[in-house]
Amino acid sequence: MRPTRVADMDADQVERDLAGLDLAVTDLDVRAPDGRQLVGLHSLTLAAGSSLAIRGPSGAGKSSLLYALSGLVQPRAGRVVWGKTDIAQLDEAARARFRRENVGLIFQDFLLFEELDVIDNASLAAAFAPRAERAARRRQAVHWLDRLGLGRAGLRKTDSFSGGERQRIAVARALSGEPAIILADEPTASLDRASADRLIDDLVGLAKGAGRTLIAVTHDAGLAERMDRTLTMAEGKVVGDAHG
């Protein structure tokens, strides 16, 4: 029997599902290939539907932590538990499946395909979804492009867009699977102030409005101020934890 997906549920079911993916991290140890510790985190908990900014200087371990939370990086030791699933204990295929079903990723450099049009980029995850879900994923991508002001640009090639527009395409792609969790790595870093502020409004509004968990690595004080909580990192450790 196919697991129930967010797209198949009514609003009450979605709310209950999103509420079930609390985060609990324990004794996380992430290492570089040469053995150097990138992240050493004793404990972190975050309620589902909350927002968290991760700040600190370059090389502090922020992105390494984010990638460990997504399962893109396998820690040497520790637990990364979303709901009842410890992704640190899963093999690569199972971690990929968890991301596909639960996580929307937004990368600093967008990771768009220049030769594809906007809809194909935004619905890229549909190509890796089960065949029965692909049409729905593509419809969701179109929906989010429209919500983000790019609804009439679907057949334009991506190389014709500004940095702010490209990041909106990346956000639509992240949201196309209706994820419970959004993980963003410096989402405003490549944008001018006006474009960054518009993206912050969109990203925070779309996450909070649906009860999604939002975690963003950022140097942008404007984004951090909109989050429920801010962690500050230095040399792989958490050196500050501020709420509100």
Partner chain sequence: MDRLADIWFGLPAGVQDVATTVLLLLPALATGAIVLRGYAPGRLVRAMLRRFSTANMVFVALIAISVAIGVGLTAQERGLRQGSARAAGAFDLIIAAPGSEITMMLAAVYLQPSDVPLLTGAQYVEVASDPDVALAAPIAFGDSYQGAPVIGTTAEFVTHLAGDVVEGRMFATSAEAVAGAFAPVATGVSFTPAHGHGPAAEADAHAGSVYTVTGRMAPTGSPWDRAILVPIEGVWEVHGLANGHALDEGDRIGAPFDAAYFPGTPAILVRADALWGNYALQSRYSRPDMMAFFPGAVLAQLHGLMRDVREAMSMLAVVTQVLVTVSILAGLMILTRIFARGLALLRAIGATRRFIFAVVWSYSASLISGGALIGLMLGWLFAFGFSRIVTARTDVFVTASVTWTEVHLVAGFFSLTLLLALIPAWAATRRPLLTDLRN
Given for the second form:
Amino acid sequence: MRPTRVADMDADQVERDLAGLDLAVTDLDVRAPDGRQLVGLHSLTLAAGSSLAIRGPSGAGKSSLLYALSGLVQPRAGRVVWGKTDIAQLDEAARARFRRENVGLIFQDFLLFEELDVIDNASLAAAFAPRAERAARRRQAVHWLDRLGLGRAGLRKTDSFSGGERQRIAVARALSGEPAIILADEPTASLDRASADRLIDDLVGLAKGAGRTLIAVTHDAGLAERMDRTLTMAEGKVVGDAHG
Amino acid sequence: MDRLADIWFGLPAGVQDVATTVLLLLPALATGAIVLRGYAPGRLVRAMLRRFSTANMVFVALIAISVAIGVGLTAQERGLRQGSARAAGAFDLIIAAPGSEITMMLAAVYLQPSDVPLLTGAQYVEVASDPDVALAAPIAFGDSYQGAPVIGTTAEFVTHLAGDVVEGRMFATSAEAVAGAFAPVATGVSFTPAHGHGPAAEADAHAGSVYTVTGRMAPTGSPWDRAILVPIEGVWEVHGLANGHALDEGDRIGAPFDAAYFPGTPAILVRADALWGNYALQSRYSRPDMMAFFPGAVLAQLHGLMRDVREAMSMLAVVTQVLVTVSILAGLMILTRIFARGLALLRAIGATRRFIFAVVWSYSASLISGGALIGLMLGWLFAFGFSRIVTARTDVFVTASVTWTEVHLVAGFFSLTLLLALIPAWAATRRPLLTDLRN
Amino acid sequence: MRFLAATISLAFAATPLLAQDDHKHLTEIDGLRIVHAWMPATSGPDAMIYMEIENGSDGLVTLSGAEAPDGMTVELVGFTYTDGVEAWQVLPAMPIAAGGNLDLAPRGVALRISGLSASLVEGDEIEIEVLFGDLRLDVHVEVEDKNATAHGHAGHNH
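To test you: the structure above is the form predicted on its own. What is the structure of the form predicted together with its partner chain?
Expanding to the full complex; the earlier chain stays at the top.
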């Protein structure tokens, strides 16, 4: 069967998809290169605009699930359907394009380019976005930096910032493409309590306000309790699913 | 194909040079245009350059030095070749007693001391009175003063070599002298020549004989600039010989000379007015009792013998540059591992492999471009500095300049290495994304 | 055609005066001798031809050039070395006094032949007419190695 590619979709389809992407995962099987199963998930659905925390001990497969949902990991089997697009069926370039257009990623240790200034970091994707989108990407990056209280920091190099500030720059980077989906991997794990609380407020507020889907892998109870739903994993399987 | 060749050879040299440069740069420019199409990796590349600025500077310096050595060597070699040819420019045809042309050329043109047999008065007069000969100047070397050769000749030769004297006046008696442009004597001073040259010179051999400097010659860019020129009569008189003229001629100096009173001369500079004249004279006086040769032709032959060495040298210079660049590209492959996490992040947020390829290639290309440009400039400085040393040591005026030859060399190197830079760029795209991201 | 006619007319008219040895190294008319005509092997359309000319006649002769068949041209040229660049300048006619000689040799004087349509290899031979005003001498030019500096028989006394 020929895979559905974002590139193949007509403009209406893409626009409708961007308006909100429901998630439907079925029979997901993610394996390590040595064949060990990292995630085995029979079914998971998530409505567009809702939020989900994924919890569980180390090695439970939380990050592997998150990366499979973002298309960074190609599952051995199963479907990961965002809106109408099964990203498990896309080739690598199409998955990269899907992420560029629909997904904002946030990592535990920020992953900023120390030698770039704040705006360049926040608008990193402008460098490989189509020429017509570059200016808008930079404008959006500046806008989100402003919303996150870093409006005056634009031309400073990132190495002078605290952990909390850095993670907010990373959030601005994730939002600069106006994604429908935000995927965060332990976003507060490197932060002190006060910074973590502020980040949680920002992240949850900005996601919910714009109707974005937010999925976060976290050990942070403070973050988990602000989410609509919490999935608990152990040894690659879902062992708990709590709403509210 | 022939038509294309005809068009090419019909172009002015300048246009050919520019076109060659463009053709040599074309692979690099085309690669750049294809690799970078649709992307703006400039900020990221600058960030990468800043990230390991010391290592990057070392890479640029290594490329620059290897390019500079190549550029400097070829420019210097050409400068030396041109300088030595220019220094021989005034010496149309040399006639001397049979022997080694090279030895005679070194002695008569470059004033390197040498013991050579002499031409007789009869031989000199035969040449001087040849109707095709416009100038036949004896050149008598062997004496020196404070390391500067003292050469006996005629006023016509002085004018032929350097034009009118720029200071004072031409020598008018056998006890007067004109100094080369940089000879260690001032106008107005008197000196006693030593017999011979260097440490073996006998300072007292000519005691009692004195020349007075009456003028100074314009610079010629040849070893003659350090020489002191005296009437050949003076040289003969200093050695206690007849002075080329019958006694009843008094103190007259210069041509014509009387064969019966002519003690001999190591060499005669000959020139003809007719375009064909020098060639005819060369044929005419190449005979068992004399040799006639063009210093330019001997020099061309020497330079021709060195051509293979020169080509090997150019080849080695290019190979060295490429080897240095290859080792630097290997270094870059290691360095890109350190960037691997940043590159993985780019892919995670939606960059394609082609963008990663563009970033890493641009990074390598920046180092290579910087190194090549700085190398071209350093090479020029190197050649310039070395020329001054050679000029100071040999008195052959050497001007080494960077010409299209060097630009072509660097352009070729640039294109070749930018193509080689595709390898580390490709390697950077083959890295495992998730491993790098979590590392 | 003119060349052929000239060759034939010379061959008949001048037979008693024209002598060529077995090796065709030598051409002589009225004491004017050309020996050891040679050229290096070629790859392009131009080449230099060298020879030894001895004027054994009673009068002055003037080397004015040469002619070659099939649209090829020959001119008299002299070697120059200016600023380290080798070049050949075109020379007008060159007089050779009675009893005198002129050696055409590498980095001296040469006859430059242009318009060669095929490359010549060692052992080939071409024929040209060397002109001394109205006097024409047929000369067989032997092709030597491309790096040769003299005729293979140079030094022999023909």
